[in-house]
Partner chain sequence: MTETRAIETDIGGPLESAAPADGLWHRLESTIFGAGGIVVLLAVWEALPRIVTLSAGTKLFFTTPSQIAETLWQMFATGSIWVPLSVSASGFALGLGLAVVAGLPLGVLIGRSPTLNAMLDPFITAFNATPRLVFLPLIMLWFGLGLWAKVIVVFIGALFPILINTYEGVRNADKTLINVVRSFGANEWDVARLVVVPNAMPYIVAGLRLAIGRAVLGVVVAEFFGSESGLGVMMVQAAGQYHVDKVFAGLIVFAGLSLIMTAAVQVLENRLTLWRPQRAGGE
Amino acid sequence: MSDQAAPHQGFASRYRNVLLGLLAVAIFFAAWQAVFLFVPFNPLFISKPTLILQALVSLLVSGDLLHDLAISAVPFVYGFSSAAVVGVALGIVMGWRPRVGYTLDPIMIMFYASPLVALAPLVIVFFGVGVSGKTIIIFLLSIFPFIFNAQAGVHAVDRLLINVVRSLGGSERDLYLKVIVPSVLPYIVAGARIAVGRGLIGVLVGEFFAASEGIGYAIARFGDLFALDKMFACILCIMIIAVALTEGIRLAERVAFPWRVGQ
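Just the structure of that chain by itself now, the form predicted alone.
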């Protein structure tokens, strides 16, 4: 009996965090479904999880959902990757060069605190309703976590390592490639987890204002038609993608930086 219980105990212990997360999601949807046993159901204002699941399957079978996701993925990849490259480079420079940091900090904080979502119509006017406009919106929403985390990572670099490289005759390039960038990588990964959510919001905002296809347009269209089961199905799909991307980044972090597990 003990030999048979050991593998089950090992599985539960190994995947405890995943199981707890799945249990929380299951309880949430079960409670949502149970509410309609006591509250009158009005399909014009809310939908049941069972109907949402049926709508999700229907959209997947028809191929409409996958088509919309493919359309939205293009500006997301462009905007997010551009934000990562520019944000990390700018954050490292701001952290390593104090004068640059003091000069740009107020501007970065001002733009980060400003309601960039409210400026989406203006961005659409200047850059159009195609991929370019949505890419700019995603870029603007995603770049700041990379900037601030990279800057914080530079400030956390062990000064002893910098002094060692300098004492051995290392150049400025050696400092960047051998000390600063490797030390900042964990902070960049943490910033990427935050930027994913902001980037997905950028996709939806860009397609809400001006688009004829894409997942954001589908959500807005189903909402206008009061097809709330399909609207919530699309929203649920975005949530699943956000969780998958975030967990993928966490997995990459555990593989690249195993010493940080548990921190």
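Take the two forms, find the largest set of C-alpha atoms that superpose within 1.5 Å, and that set is the rigid core. Positions refer to the first chain, counted from 1. Note that the coordinates shown come from a computational prediction; the quantities given were computed from them, not determined experimentally. Compared with the form predicted in complex with its partner chain:
Relative to the superposed core, L161 undergoes a C-alpha shift of no less than 2 Å between the two forms.
Once both forms are fitted on their core, a CA shift of 2 Å or more is seen for N42 between the two forms. Once both forms are fitted on their rigid core, the CA atom of L66 lies less than 2 Å apart between the two forms.
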The other form holds:
Amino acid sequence: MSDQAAPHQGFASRYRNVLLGLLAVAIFFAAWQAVFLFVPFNPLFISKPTLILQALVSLLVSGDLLHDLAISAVPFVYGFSSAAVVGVALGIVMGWRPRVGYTLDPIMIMFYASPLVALAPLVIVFFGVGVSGKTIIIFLLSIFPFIFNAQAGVHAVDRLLINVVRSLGGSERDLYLKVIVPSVLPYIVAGARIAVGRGLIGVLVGEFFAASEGIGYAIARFGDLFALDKMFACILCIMIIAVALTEGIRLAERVAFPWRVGQ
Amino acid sequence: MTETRAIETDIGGPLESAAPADGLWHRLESTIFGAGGIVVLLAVWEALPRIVTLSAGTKLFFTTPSQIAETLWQMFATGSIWVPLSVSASGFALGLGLAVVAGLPLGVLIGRSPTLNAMLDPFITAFNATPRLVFLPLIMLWFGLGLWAKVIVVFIGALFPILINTYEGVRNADKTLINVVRSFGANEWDVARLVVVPNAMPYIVAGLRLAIGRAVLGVVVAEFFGSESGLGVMMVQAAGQYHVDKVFAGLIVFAGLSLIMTAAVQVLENRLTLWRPQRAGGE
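Shown: the form predicted alone; wanted: the form predicted in complex with its partner chain:
Let us now look at the entire complex, which starts with that chain.
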């Protein structure tokens, strides 16, 4: 990276923000590491970046981390994908038929406003601590962004464009491919970005409550064991996954729907 | 305004064209259908155990709206709700208050300084994308099971919506106004006080509204996993003893708390932005 930076004029100014960000992250970790030169280090209370890195490597090498992640990924995929299918379908119907929308809107808003995480203990008691309980929690948490965004997307379809396609002899297929899908899809993808975060909360809630494996359980267990280096490694891992998922979707939005940039 | 609204709601039905004659029906339609939907939902829920005989196991997990209302009424009548509610509310209020105190100035600062923004951006992105729940075991380890762990969880949750919205609002401040104030000899503090913050107010209020939802969520999760008392603790215990009605009663109280707070923010917004239409009229 650094040897590339030298010859190019304007590299520094073009990537100024990225460089400043990287610099700040580097300073942060360096300061974290350095502070224990002056402050007594208590491994039961805090960890150091070097120790966290070691723990991360050892967890990766032993395969524990990947195992826990794989365990957690199953209910996440089930819950998230079913929330996407059901939520988008429901949202489109609610947007397309005004009366369905009128009827269901207050109920959906009611559910969305109430902290549904609060139902987690009930779901766990009812469905058990396995995949099904977690799937339902993730489904409940991540469905609402899909519903509301699909509905908003349908409302945003330009009626004029529909009429234009119709008057110019476009088929029903043209209508969907050229007008409806391009206008609804960006909303759904934006909803997915929000839903990913909520779905991850669902994974953690389910696993903190009652589980015997999974990444959330690993964090809680390492905390109980005062293995802070491993705990930080797992937290870091979740942070990376969360950022990768949300920023990945954001990037996909920018590439796939360039006309919506800036909204 | 009313016209665009009518067009907007009409988009949905390509086959339905609302008769323009009965305006009253058209205006009340959404309210009637909305209220009807809730009534039907409650009625079906209430009637379900009377129509279908539930197995003994399912009955343990089943409750009816009337039972929930009864429990809720009992909790208020006997006063048993006040102690857990006040514990939860103080955690909520302290965390949200701290988030406002920290988030507002920081948001203005990164909105005004591109360098600071570029440096803090990775941290804000990372912490905002990460479910705060992940830090809960760590926070419990550091702060124990008392009030402060809860305050910190609420704080982390509520900070980012406020911070990010303040930043957005500050970025959208009118450059001309800033230049005008500058030409009259204002320093950075005056610019923030006179132009930037008042202009960012709608954004800040929207952020505050988001923050309230997250703060309530924060209280719930903090109390579920690491607290000695509070409404969330009561709900977990109730779930463990199969008092499903009590769990729902708690849920309703939490939802009520967030609705009341949101309404309060709305009132605040109306008060704070009273000057807006006046200015528009004056110019």
